[in-house]
Each structure stands twice: as structure tokens, then as C-alpha cells.
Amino acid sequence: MPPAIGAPPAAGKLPQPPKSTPTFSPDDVTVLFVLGGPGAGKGTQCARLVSEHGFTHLSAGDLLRAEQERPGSQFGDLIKSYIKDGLIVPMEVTIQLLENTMADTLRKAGSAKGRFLIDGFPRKMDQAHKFEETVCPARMVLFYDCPEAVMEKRLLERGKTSGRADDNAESIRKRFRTFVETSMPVVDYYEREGKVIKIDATASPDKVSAATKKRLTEKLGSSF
């Protein structure tokens, strides 16, 4: 678990010391943002890339859920409230958790080099800019495109066994609206930069996986 983060000021945001350069160099660290609506299958595809291609998968949502349950966390109640209402947790919390976990992963590996799939982040443009300024520029964005009706069906099914408070119809619809309003502009921005790999996520997991590998090979080479 990442180290504890200092208590936030009254505004509920984390103070961050100014950085002249990002913590990690893109020459050493490859970051792929993985975006798509709730239930698009991001976690499933990330798991396959981890097992077959050696990436480290960091789910922003999983880190936040773990942090809200961590004993002594100053952010547990704040995170719980935001997630329950389908809202975006203040970016300073999420970015610090991601940076801490990336540093911990490299330290345990005894290497300055690593490859990370950052799943479900950035969800807003200010998050994208802040992460790239302070942590590491992203190489590409994997965008799993899936209609709302398909995602809702998948999540309601998952909710029968997941135990997640946000796997219910009301929260799912709030999360989808939040995604369309705040996260699609992120996808559009990176698409203009020529950095988006768009995958049809309505197919079976095997077909989506095959399409993902094909497109990554086209963009990053056979040894991606």
C-alpha cells in the first residue's frame, strides 16, 4: 500500500511541492492511459496485457477504494463519498497515490525502467495535464469504446457478486454521465495529438484482446 499522504488543507486539496520536471522520464517509464466508460472491460484487458506483455496495471479506482479502507487514512470518508455519488475524487489524491505506487513498483523491481497501464485515469483534462507535468508524460491512450446499454448490463451483472457500492443502476448512470461530460474531452484531446488507440469494446474479451495487441503492435512495434 502506498505511504500515507499528509493531511490536506481546509480546501480538501493536497499541497504539492513545485517540480521543474516530471518525477519519471518517458525514456525510462512508459505510461499508457486506459480509458473507457464504466463496464467497458478495461480491467479485463489490462490483466491480459500484464500477464502476456509484462505491464504493471494501476487502477486509479482500485487505489482509491483501497485507500478509503486503509486504517488511518485522512481521505477515507472523502473518497467514499465521491465514489458513492459517481463523482471524481480530487486529482491531488489520485495523482499522489499513482506516483507513490509507481515509485514503489520500480523500487521493488530494483530498476528505473517500467511500463504502466493506468486504468480509469485521467478522467478530466486538468488531471491529464497535472499528471504529465508532475509524474510522467503518457505515450498513448487505449480507449475502449462501448455503448451505455452494454456497460450497464455488464455492471449490473457484476454487481451481483462484486460487493461494490457503485455497481447499482443509479450509480452506474451517474458514472456514465460523468464519463461523457468530463472524460470524453480527454479522449478527444489525445486523439488530436495522434495518441489514441480506439478499440470496439462490444466484442468478446478474446476479440477485444486481439484487437488491442494488433493496434499496439502497429503503434509501438512488435516488442511493445
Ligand code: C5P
The other form holds:
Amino acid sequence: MPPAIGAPPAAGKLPQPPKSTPTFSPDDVTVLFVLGGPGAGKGTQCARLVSEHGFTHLSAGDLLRAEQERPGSQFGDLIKSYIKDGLIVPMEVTIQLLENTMADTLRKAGSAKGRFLIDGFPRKMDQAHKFEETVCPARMVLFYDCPEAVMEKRLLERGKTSGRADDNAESIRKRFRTFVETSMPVVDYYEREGKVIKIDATASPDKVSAATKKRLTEKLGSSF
Ligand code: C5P
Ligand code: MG
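Give me the form predicted in complex with this ligand now, not the form predicted on its own.
Below: every chain and molecule of the assembly, starting with the one above.
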């Protein structure tokens, strides 16, 4: 068995049988997926929901970048090349990172109950199905809708200081393509399921944040 992702290799563990039920029950754990193109403002909006509403923010991209840097990770080179080309890292890696981090968060809080914003995930249909089957069914999807021209301007600006290998014109083009071809079908799928809250992400962070809270309150009640 390969070493656990996001953790030191665990010696002597038996292979796990395939799971038929999710690790976390939606009665205990609330999951909101946060989607939108690169540069739509997902991270910015999640940070506000964390500070004002006590969610735990898990960015799939941040977890992948951390795993890429982790000494001894067997996935470092793979993650690096996928990110540079704006491609979707194989789902097993990302889902295991998310599940490990959710379990750690609950363990540290000493509680079975938690509320998670999962940012930049699922970016592909297989990730959506696998996560809901094996980790936790999602409650809603926040979708930040933004034209490419606006996102491109934001990403090029961020690229001046972000140090990210993919905030450059060539990687941005590839990320937009992946978003349209691979990630929008996920948004469309959840739309058909009636789970999407679509928010215009072109306005200022304050305005987008106010719209987010209003729409979440309508859907989940005032104590969301
Ligand atoms: O969300 P963020 O822009 O930080 O993601 C950066 C990159 O990480 C993506 O372009 C993609 O290569 C990778 N990623 C992924 N699967 C996800 C989220 C991010 O492969 N669910
Ligand atoms: Mg982000």
C-alpha cells in the first residue's frame, strides 16, 4: 500500500476494504463546495466566511501545494507538473488530503460536528462523485461567476507577488480551458440537483461577501 498522503508513511497497515458509506455523516458535518474560475475570488470570500461564521476553510489548491512541498512526498513532482499546466491532479491524491485534513480538524476540536468550506473542489465530475460517496455528501455549492477578462486581470495582478508557478499568462490560459471543459460540467451537474447558489463575482469583495451572506441565509437560515 502506498504511504498515506499528507502524513508520514504508516508501516504495517492492512489495505482498507472499499468503502460503501461516507466517513462523515451530513448530520454531523456540513460541507459547502466553493467553485468558480481561477481568480473568481473563492479564497477571499472563504476567508470572510471563516472569520464571521466559524467555517473551516479547506482550499484544495493550497493542500496540493503544501503536499508538493512536503519532504518525502511521493506526489511532489506529479502535483508540480499538473499545477503548472493547469490540469486536474488525479482525484485520489486530492480527496485523501481533504479527508485527512477534515479528520484532523474534528479531532483537534474534539467534536464529531464541523462545518467546512471546500474551496476549488470538486473540479471534475469523478471527484464530485467519489467525495460524496466516500467522504461526505455536500449540502450546497457556492458558485462565483466571473468573466475571464476580469479573472485574468486579477490573476496577473496577483502573480506579481503570489510566487505561484501558475499565475502567469500561459498557465492562466490553460487553467481557463480546464475550467470551461472540465469544471463547469460539475457546476452544471449541481445546478440540476438544485444545490447551486450562483453569485456575481465581478463586484468588490465587500459586495460579493454581502451577496453571499444574503443568499446563504435564504437557503440555510439566519444561523448558517
Ligand atoms: O484552486 P487553485 O487555483 O489554488 O488550484 C491550483 C491548481 O491546483 C489547479 O489549477 C489544479 O492544477 C490543481 N487542483 C486540482 N484539483 C483541485 C483543485 C486544484 O488539480 N480540486
Ligand atoms: Mg484559491
